[in-house]
Amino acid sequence: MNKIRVGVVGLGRLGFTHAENITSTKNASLIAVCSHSEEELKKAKEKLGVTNCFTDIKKMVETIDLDAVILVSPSNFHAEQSIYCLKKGLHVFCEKPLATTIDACKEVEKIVAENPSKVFMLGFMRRYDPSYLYAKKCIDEGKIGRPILFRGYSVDPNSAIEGALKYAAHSPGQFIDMAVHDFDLARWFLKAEPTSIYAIGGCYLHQEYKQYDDGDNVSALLKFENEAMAFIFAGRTATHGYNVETEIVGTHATLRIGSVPQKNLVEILDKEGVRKECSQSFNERFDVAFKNEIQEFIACIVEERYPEISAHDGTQASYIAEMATESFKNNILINL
């Protein structure tokens, strides 16, 4: 069979990550890249040998056959580009957020059930993470009887802050950036939508997010329609690494995911005590889970099935993301 024909748009971090893993992925081709910054797509060409450059998504797509386009854009923009993607017969994978209010995400949810044909999946890679899948068969299967309770920690180090602080004025918040991974595996794990939340957080080390009506470190407490609870927590103040930690409690048992964010199993001896490393960044921590959803993507298109996750599920995460916004920004507790 003919190979999948995939655009990439948008070649940051993550960008320039699943770019590279298209070059692996079975039964596709990367065809063409997007990008503002003519470093990133000189990167593209010298490494990933892709010829085909654009800083424009439209002429990328009027002048190239693709099949497919993966936006790795920024947040503002995802709504806006997929669904023009779809609309010219492409299939499409979005990262997270699905958009940046509620509205925009509904409008998303209407072109793509418009548009049966094609493929349209968000980037919420936890959910393809062999430990967080694991942890999902075990909860499915009743092991740990009835969940309760679902914590989630979402900590990026302090030493990527002076990229962080540079995109926090195009930022929609920690609770859309950040949290919208939790709120979405909070749903996934729990089998329930949320019916209150309440909000907080402030600026503890980075006074710089004052400006923005965000805070540098941030939480919020959940109560689900089946009485289940949650309590989320971001921040981007960690001093050890990159931290993502998961907790599941149920009536019969405990699971934890990352409960200590180690890099692998070694464990280092040296003057310093006993220590084991940990990840620092969400590339590294996640790096099978972001080829795992890549070639879902592709294997989805291949089979002309849906993936599991939708843009139902975007909208979701999105609106529990804005509704702790509202709450954080005006301390109050918001039934949904």
Ligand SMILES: NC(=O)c1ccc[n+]([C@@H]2O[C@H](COP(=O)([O-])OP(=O)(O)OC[C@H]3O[C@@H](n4cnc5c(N)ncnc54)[C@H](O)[C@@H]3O)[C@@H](O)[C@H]2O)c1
Second form
Amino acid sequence: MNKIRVGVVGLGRLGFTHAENITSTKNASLIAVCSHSEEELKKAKEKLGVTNCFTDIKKMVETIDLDAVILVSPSNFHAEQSIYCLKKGLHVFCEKPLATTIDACKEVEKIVAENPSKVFMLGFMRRYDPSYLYAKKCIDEGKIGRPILFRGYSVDPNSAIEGALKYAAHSPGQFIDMAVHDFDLARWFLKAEPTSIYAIGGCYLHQEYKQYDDGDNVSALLKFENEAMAFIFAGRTATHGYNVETEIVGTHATLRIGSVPQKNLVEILDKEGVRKECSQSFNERFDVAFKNEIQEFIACIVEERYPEISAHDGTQASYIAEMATESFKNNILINL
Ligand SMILES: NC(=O)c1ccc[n+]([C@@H]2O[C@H](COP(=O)([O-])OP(=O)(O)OC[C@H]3O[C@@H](n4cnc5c(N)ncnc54)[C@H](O)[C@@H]3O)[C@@H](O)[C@H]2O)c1
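Right, the form predicted alone is done; let's see the coordinates for the form predicted in complex with this ligand.
Starting with the chain above, the whole complex follows.
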């Protein structure tokens, strides 16, 4: 069979990883890339051997014969680029979040529904991580009883703050950028929608976030329609590395994923004592998940089926994140 011809839009902190993963994905070929950075395009040409390089997505789509695109541009472009590509007859993989406003999310959902022959997949990669998949299987098999609490911590390393601050001007905020993963996981594991949310936080180390009405560390407490609870913490200042830990407490058992976030199974015994190292970036921690989700996207196109995750899941996670942002900014409990 002919390989799925893929174009990647955005070659930054995550985009290059997706482009590289396409080159090793069965039934797919990396045909074109698009970035605003000449330096990134040069790197893609040299390291990935891609010769069709563009600074404008429309030029890429109109000039090159593609089957699918992977959108890894800044979040505020996701909706318009998804809609444009779907209308051009392309399958679309879009990084999270689906969009930065709920109206835009709903517009994407509408265009996805109007193009049923096209695969649309959203990049909530934690759903494709082997440990998260295993936890989900345990829950679905009833091994923890009734899930009553989801606890999610997602903290970026402080060593990455320079890049994060550069991104801050076009970031929709910490709840939409980071906590959106945990809002998605909470819905996935608890199998319910939230009914209320209260969020707090602040600029504890990096006052720069104040000008964007954002915090460097934020948290939220949620109640769900099935009476389950969720506590979510999203930060940017972990000194030890990239800290993603998740807990699901059930009536009969508790599951913990990465409760001591670690790079691998090696223990180091040295003058510091006995310790385990921590992953330093999302690319490192979720390396397998990023590969799995891209393989699933291509498999869905080839096998003419839809991924489990839908555009509506993207809208719901973005809606919760938007309400968390509102609660944080106005210090109010929000009934959803
Ligand atoms: N799943 C995850 O854990 C995860 C991790 C990181 C980033 N992301 C998401 O990926 C997206 C990109 O994040 P990043 O950290 O790689 O950003 P980045 O700033 O490092 O890179 C952005 C890239 O997009 C390009 N770009 C900017 N405007 C563009 C436009 N209008 N059209 C085409 N290309 C454009 C830039 O040239 C650059 O190559 C964001 O939406 C972010 O939420 C997801």
